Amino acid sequence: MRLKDKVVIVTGGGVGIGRAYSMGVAKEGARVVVADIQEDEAKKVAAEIQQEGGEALAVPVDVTSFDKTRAMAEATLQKYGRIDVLVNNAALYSAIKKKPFSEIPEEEWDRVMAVNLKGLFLCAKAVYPAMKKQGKGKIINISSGTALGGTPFYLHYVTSKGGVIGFTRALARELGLDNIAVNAITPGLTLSGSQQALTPEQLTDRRRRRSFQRDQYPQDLVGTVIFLSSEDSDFITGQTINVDGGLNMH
């Protein structure tokens, strides 16, 4: 197993694509910290991993809170003694309604930036001391293909996800001497949760514009997370890996 005994924190790990990440790294032998603002959902995923013979810990976290992200890291260290990988997956998307930029309320803009960008910053700060002490670590930031294609009517979301790419590159430069790899993934539109409600016409259009003309599912992203978490990617940092079936050529 490629991640045997590695300790992996997945934020937003209790639902949707985050659940797929949690289950996927567990199957590769990782000890998984399922961190989610929805504590009950995190507990369900942790219990499912345990039922399948894996190790998991459910931790409640609000990624916009310095104290709560620090508590997440402390709970991980108390349980497992180390932190090998942070998957910065928690984000606001499904709760956002499409609208022209001129109609986005200021408080909605601030909330999206707080979760989608500040959250990465605080979680990275929380795990950094442990990774530095270990002399090694991996931080995987989940961006979005919308930042590559400039999807309209989601200006705050697209802007935040573009910021994730810049955050990844700058942090990779800073943490190279600590042997901590920082990379990003840009998923395409993935059928999970609210995306199941898309119309057949929307899905057909999306499939037609891909090289692989089918829908994208959470499992399509799991292999890339496993790769970036494993020793196979030890000399890769500051990169953005696009996983969208060939919609955007990046």
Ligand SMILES: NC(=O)c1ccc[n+]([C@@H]2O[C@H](COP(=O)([O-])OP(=O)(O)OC[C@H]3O[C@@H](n4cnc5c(N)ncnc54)[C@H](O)[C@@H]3O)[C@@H](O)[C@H]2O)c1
The other form holds:
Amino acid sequence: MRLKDKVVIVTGGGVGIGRAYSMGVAKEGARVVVADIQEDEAKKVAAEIQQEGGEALAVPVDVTSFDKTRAMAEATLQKYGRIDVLVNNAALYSAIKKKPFSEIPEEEWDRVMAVNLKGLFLCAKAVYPAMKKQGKGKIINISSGTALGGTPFYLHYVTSKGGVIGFTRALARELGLDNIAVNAITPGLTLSGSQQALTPEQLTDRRRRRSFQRDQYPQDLVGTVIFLSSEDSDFITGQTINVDGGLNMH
Ligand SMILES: NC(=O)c1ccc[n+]([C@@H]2O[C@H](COP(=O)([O-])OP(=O)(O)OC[C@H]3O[C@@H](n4cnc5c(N)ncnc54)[C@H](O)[C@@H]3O)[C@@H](O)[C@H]2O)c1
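Moving on from the form predicted on its own, kindly provide the form predicted in complex with this ligand as a structure.
After this comes the whole thing, all chains and molecules, with the earlier chain placed first.
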């Protein structure tokens, strides 16, 4: 077990790919805090982990609120006494519809930035005191291959995911002295059941452009989260790992 007793917070951990991260780190022995704005979904995932003999706590959180992210960190410390890993996975993704940039309402732009970027900042701020005190920690930020490929009709989303890479690099430089690793993952289009429906033609085209010519599933990302959470990656920071079956290369 590569994460035995490590305390891992997964934001957006109750749904989609976040659910796969929660289940995956639990199987490696982590004590998982499933933190989600959809509290019922977080509770279901925590219950599932417990049924399988794992350790989990469901915590409601809105990552755009500092008070709520601080409460998430406090609930974690109260239950488990430490925070080893924060997986900054929560985002507005399946909730937003593609549209030409000139038709994106200003409020929608602001909301995407609030969840997808400010959310990372607030969650990092909330866990930082505990990680600093421990003398070690890991922050994993979920970006997207859209930031490398520049997907059209998603300007706010793509911009936010590009920001995640800059956030990762700058924070890694700042937190190195605290022995806190900060890395990012850029997943390719992942069939998590919650993204917008794709036509068979779009799926075929996507498969064809990958080196590994098949669809990508949440499980394809779990190993990288486990690696970045584990001691195997202790000398890696500020990096962006692209996990997309060889579609984008950087
Ligand atoms: N699915 C893909 O193809 C894909 C590709 C690249 C990157 N990603 C990224 O992977 C992550 C997960 O993707 P997904 O497909 O599971 O997305 P999703 O939209 O299905 O899930 C997003 C999760 O974030 C939570 N969330 C939303 N707003 C929140 C808030 N304010 N506070 C707390 N939680 C909130 C939701 O409840 C949900 O659990 C996201 O960061 C997404 O941008 C997804």
